[in-house]
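Just the one chain here, laid out as structure tokens, in the form predicted on its own.
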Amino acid sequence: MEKINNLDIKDLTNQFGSPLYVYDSDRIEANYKRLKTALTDHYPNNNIHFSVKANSNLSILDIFRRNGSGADCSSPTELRLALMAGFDREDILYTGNYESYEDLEYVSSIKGIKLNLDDITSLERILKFGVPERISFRINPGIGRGGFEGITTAGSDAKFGIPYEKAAEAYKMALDAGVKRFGIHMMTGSNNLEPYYFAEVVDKLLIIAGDIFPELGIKPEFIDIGGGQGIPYRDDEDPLNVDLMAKLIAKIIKERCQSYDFGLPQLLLEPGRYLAADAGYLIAKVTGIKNGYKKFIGLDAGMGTLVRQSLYGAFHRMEVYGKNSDFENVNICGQICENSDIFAKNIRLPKMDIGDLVTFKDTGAYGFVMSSVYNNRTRPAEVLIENGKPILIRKRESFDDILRLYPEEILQKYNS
């Protein structure tokens, strides 16, 4: 792999460094379109947030805002960027979980915004600052699936949302206490490749939406069934086919929605993966060649650049720049003080040299978001590539940047 979006890999190092984070705006454009018009096409009523934990990056932000995405935030540091980025209120929806006082002190005050709880007990606190106007709980049905096992987010082991059996529970709660809108919402994985997977989820949602709602009088103003469309990460995976998922899902919550009288609720989806994923790349070089026991090829990239290779056991295929043959089994490694520090064991790569770039691909979601500055490794830059030119969307880390939270008296206590 040599080029992104037609601009020279090379010539990016040389211009920005590396580490380095690539984002093509392009393909970032084409995947929302791609989503948009497969639930327009077959439920118009609809809306997608993109979810912020994917990618925080404001420049990122602005490009789903522009084109007509709303934010899903799941704190109140993502919030604010949302707000920043430009989106109106109505259009951002807000999911935390085992929240403090202090975090619903300031989502209560930010109004207009879509409130998703993640238990009962987070209701009884957030009415200490106020009655909300809407809400929604996310419900826990006691299945869940991922691409991973960390990334599965419900079921009996997961720590999110409210078991179904308490929902009824949680929403007369909120009914009693005032509330005047709802909505119902569910997530229960993440880089599922399966449409057919989507459509049990919500069917599922909607029965018990089912039980509860035509009960307690109310009609749900939204279904939100989260995240979780997934990529492939490999290359004998294939990709989701999401005009599919959208046709599954449209056909059951209108067959649902017309037996509850429910209407047709808005349908909400929260994706990060699949939106931002594909469109983003880590360029690192080469550093260090180990011939041990087994062949260590070392770069300047570790698990602090990019953890999901050692925090789930992910893949993330890589390209070495400028070759394509001479091939050899190695292991690529980072200059983390862990051995876990492995992005990949015994794969199969060019013979490579140090200075050789290599570029992992599929890394515009979880990858700068989730890096840390462990063993004093200071974290890349990040780069978008817009209307063909490179534009820097956040600096280098630098040394001067880990100082800059200590207190000034230590700062002249150490430098005298």
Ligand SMILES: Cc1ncc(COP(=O)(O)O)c(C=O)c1O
The other form holds:
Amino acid sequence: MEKINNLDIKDLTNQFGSPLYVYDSDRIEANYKRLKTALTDHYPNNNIHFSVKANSNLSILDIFRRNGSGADCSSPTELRLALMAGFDREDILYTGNYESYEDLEYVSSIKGIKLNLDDITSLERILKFGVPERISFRINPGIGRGGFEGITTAGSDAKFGIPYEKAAEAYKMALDAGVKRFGIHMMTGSNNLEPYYFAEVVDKLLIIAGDIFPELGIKPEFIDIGGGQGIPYRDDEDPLNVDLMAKLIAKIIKERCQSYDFGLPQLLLEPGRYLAADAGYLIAKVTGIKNGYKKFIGLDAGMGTLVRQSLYGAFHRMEVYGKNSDFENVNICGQICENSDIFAKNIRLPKMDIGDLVTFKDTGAYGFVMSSVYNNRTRPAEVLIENGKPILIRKRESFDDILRLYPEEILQKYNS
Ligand SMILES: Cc1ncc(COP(=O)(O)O)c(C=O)c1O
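May I ask for the structure of the form predicted in complex with the ligand now, the form predicted on its own having been displayed?
And the full complex, kicking off with our chain again.
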């Protein structure tokens, strides 16, 4: 692979260094438009909220805002970034978990955003800061599915949400506290490629809503089905058919909401991966080649730069700059002092030399945001390609950045 949106990868690393995250704004816009069109064709009363946790760079958030997306935030800092990026409060969702008093105090002070609370006890805590005008609870519908276990976020093993058997109690408590407006939320897993899965789980959520809301006299303003729309990380996977997904979901919502006399609530989605993942690339340089018990190719990026492979066995396709023949089986690793610092085992790639550039695909979501400075290897820069030009949107972390958080007196002691 030599180019990203017509820009030469070697030129990009010559200009901005390596390792380097590169994002393609055209691809982000195309992803957003495809999903928005599918939803609007089948259920016009919808709003997409880009999941800020997937990629929280201000310039990326700005692309989503300009295209009409809202934001879904999972921490006070993400909320602050979303506000800085200019999202309207009505277009901001906040979905935390195990929210502290401090988190809830801040969130409550930002009037007008939509809140998904993770538990009944979250409601008890937030009431300390006044009665929210509108509340939605994250319901664990008892089933969940993700691309693999680490990204499955509902079902009996999940730490998220209110078990559906307790949902009525939660809404009753909110009503008794004086809350007037309601929504309902779930997020059952990430990287799902099967449209019928979304239909199944939306149906389950609506049955739960139908069980509890009419009795309490609640008409939900919105049905928030979370994110979870997947992308094909491997060549043999098919993309999610978002049109079919939207069609199936719309049919279920219309039928169920009519039978429960809910009207047609707003449909909210919180996708992260689907919108941003395949718009991002991580470029790394080969720094060492070892013929040990196995052949290892070491890169200047490691688990601190892109942790998904070592964290939960995720896979990212790799391509080598300027090479597309003479393949061999190799193991790709980083420079971090952990044996789990492995990007891929026994994978067929063209024969490489020191200095070759390797591009990891689909790293626009859960890439940079999950990076760390373990081994004091600082975080890479981020570049956005917009209107055919590369723009630096985050500087490479430096030794000064590492020192910045030491108190002055400590720095003086060791600087002298
Ligand atoms: C509450 C919530 N919403 C949205 C998302 C985004 O998920 P995805 O990137 O799979 O669309 C997540 C991811 O974990 C989440 O926890």
